[in-house]
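Shown here is one chain on its own, the form predicted alone, set out as structure tokens.
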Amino acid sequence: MIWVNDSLVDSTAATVSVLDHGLTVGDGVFETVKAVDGRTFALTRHLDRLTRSARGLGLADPDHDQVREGVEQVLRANPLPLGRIRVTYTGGVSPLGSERGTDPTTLVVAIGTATRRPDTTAVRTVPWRRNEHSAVVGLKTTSYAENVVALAAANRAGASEALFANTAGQLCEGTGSNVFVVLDGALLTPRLSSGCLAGITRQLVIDWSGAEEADLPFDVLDRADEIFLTSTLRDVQAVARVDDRELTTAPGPVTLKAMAQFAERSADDLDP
């Protein structure tokens, strides 16, 4: 079953307008929020983000109430121990180019099976860069095309994720994660001016594991001690391979602890 606005369907009956915004140019935001067992956890950050990227893309701000409505149902329809919740928010019918139309936006609320991350990964560098500059930084739009093709070249080279550089050089971030180093003992992730999406892990992570922001050259990844991502599926996961290289001891001790911090946390407060 899938919320489609406000009304609850089920998933063979679900559609939106083949004319909708999101569909035709990516005009749209969207946020991933995990469930455990029928129950959220940090819904309150995901649509908080939710309404930032909205009022950057010049959207109105979605109705949380609205959302929270749609998520509530969907869970109660769809039973799962771990679920991806997929909560879209479109400019809605419009004219074929760029310019928005008037008509309400669209709303879709959708659920899909998850399974648990193992402990450790393999990531790979890709060529292309994020563009720090672009006028849609920091937003969590619905065009993904370039992590479509960035996640694709990783997964033939049996990586999980596709780690970026932006156009400075700097370490950025994955495809749909954040990445964090351990160099000389001190646990740091690039800066948000960096172009990275301000996760919703990354700054718990940050929050209460004392992780510092930093400017990071990208062959930082050739010399970091340990190297972990955060996301909203993954939590903590160790980076036990870069390229070619092997971090043989992964998950580290700082990661390790990080990854305690996390699942304890989180476990106490499911919206912090």
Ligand SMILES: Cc1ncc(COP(=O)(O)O)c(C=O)c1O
Given for the second form:
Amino acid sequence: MIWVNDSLVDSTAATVSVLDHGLTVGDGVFETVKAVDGRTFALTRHLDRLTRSARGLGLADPDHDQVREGVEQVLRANPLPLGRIRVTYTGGVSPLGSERGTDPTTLVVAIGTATRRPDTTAVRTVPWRRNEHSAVVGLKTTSYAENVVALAAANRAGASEALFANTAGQLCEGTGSNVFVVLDGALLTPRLSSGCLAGITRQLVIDWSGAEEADLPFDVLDRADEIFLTSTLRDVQAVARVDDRELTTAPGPVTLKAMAQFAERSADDLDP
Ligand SMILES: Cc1ncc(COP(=O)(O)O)c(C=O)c1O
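Alternate state requested, the form predicted together with the ligand (shown: the form predicted alone):
Full assembly next; the chain just shown is listed first.
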């Protein structure tokens, strides 16, 4: 069962227009929210980011009560031990070009099964750059084709995530995750000015572990003592290989501590 605009419908009947601006030009924003045993994690932060992303595109503010209602109904109709809820909010039916129409926005809330990630993973660096000067920097838009291409390249190389530099050659983020490194005992993550998304997990890890934001050259990946990824579905996940470089002791001590802190604090408060 999927929520479309204002009602729950069977997945076979859940449709939006072929002229929806989200479909034709990627004029939309989204959130992925984790749900454990039918209960969401950090939903308020996700809704706030959905609004920030929508405003960045010039879309009307999404109605949080309506999104919450959709999330609740989708969770109730699809009981899952670990679910990934996808909230998609687009410009609605529009002309065929980049200009947006005047029709109402489209809201879809869907859920899929998720599996718990392994504690360690491999990542692949990719030659394509994040543009920290982009008109949509920091917005979680549905224009994710660059991420599709980069993630496929990483997967072909046996990695579960691709890591991007930005146009200045600094470490930025993954296709769907933020990155942290340990250098001389200090836990560091790229600043938002690198062009990375303001990940919700990233911010919680900063708040809970005392990690610092920094400008980091991309080649920090060649010498960092530890590396980990953060995202809604990865939580904190240690990196055991970057390209051909093995980090044989992953998860290292700093990563293990961040993992434990995240597990404990996120269990204590489901909407931090
Ligand atoms: C490009 C990008 N960076 C980082 C993240 C991690 O953000 P969060 O921790 O809010 O899931 C995501 C998440 O989905 C993302 O799409």
